[in-house]
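This document opens with one chain alone, in structure tokens, the form predicted alone.
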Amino acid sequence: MTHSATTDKRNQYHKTRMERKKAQIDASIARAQDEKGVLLVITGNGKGKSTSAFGMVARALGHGLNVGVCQFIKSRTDTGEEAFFSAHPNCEWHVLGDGFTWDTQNREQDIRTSRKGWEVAMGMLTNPRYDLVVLDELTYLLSYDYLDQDTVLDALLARPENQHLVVTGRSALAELRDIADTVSEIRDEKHAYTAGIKAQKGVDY
């Protein structure tokens, strides 16, 4: 067989999976025709959790939503994405953590801080003036028993119908997962941290 003949009956391969690829997908859109609001859960040991999540802020922002952000556990003020989401008139955001569990070594003062904090989260999680809802690192709250999970998982249940939600974090517990639309787990494969590299501005906060 030529090189000519060869080349054409790969192209025509090709063609003959696209097709059957195209009419795959096709067909599962059309089938996905719900429009309600989602639930999605990203998770896992890998760097990435909360970009993506920023990265959702981003796409809703651009499609004049309003958004709500709440951060749980950290406590840095300087980050990148605060400084530039914050400025936008229709994004709300909120620092409301003390810093890491290893920071503050002090279980009563988290617990009060996460329950200070929360308060802030049900005040976007029943008012359907938001759009989107980030609970940023939300799942430690959870698996550290900060929160009780029944009232946690009762509220993001109860949210607004059309609202979005993003819930980040390692961990998640499976009744998260369970009442998530979507979830996605983030593999740590190598991290410029244990190489001995610090954080990065502008590309770790």
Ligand code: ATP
Second form
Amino acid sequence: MTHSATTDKRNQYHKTRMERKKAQIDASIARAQDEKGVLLVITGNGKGKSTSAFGMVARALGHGLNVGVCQFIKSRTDTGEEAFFSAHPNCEWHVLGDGFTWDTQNREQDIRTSRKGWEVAMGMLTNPRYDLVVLDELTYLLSYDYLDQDTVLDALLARPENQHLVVTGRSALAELRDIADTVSEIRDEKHAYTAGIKAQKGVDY
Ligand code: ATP
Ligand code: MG
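For comparison with the form predicted alone, provide the form predicted in complex with this ligand.
Let's see the whole complex now, leading with the same chain.
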């Protein structure tokens, strides 16, 4: 077979495959018709949980939607994401933590802080004005038992029907994964930090 005959054959094969693929994709798009608020859980040990959530914040704001963000655990208020998004008129941003549990070293205080933060989150979860809500690092409040699991899960499920909700943090409980519509587990293959590179502005905060 000449070179060009081989190429023609490959091109024809590719076209047939793509036609078949397009038919499958069109059929699956036609099946996915439901319109409703989705609950997404972004978990795992790899980097990219919060930044994924903030990517969705950018998308939502780009469409003129109203967004609410609650950041639990962490207390730093000098992040690029906060500076950028809290200046947006449709974005409300709350930093509700006292710092990492290994810094506070005080369970009672962590619980009080978590409850106060949860009240702020509840204000969003009961208000249909918020089209997208991000509860960054909420998983720790459940895995450390700082908040009552049933109360939290019930509230996540009882939110307004069209409200999207993103929950991030490592070690998401099975019960939380169960009630979510989308769950992504971000795997840590390697991270610059373990090679001695400190957290970088614009990349890590
Ligand atoms: P990011 O906010 O960058 O998306 P994340 O939300 O997935 O990270 P967190 O558990 O919130 O991860 O970690 C916050 C900080 O720790 C960030 O500076 C992040 O880059 C860093 N980090 C995330 N994963 C790892 C890891 N596997 N090893 C070391 N540092 C990490
Ligand atoms: Mg994070």
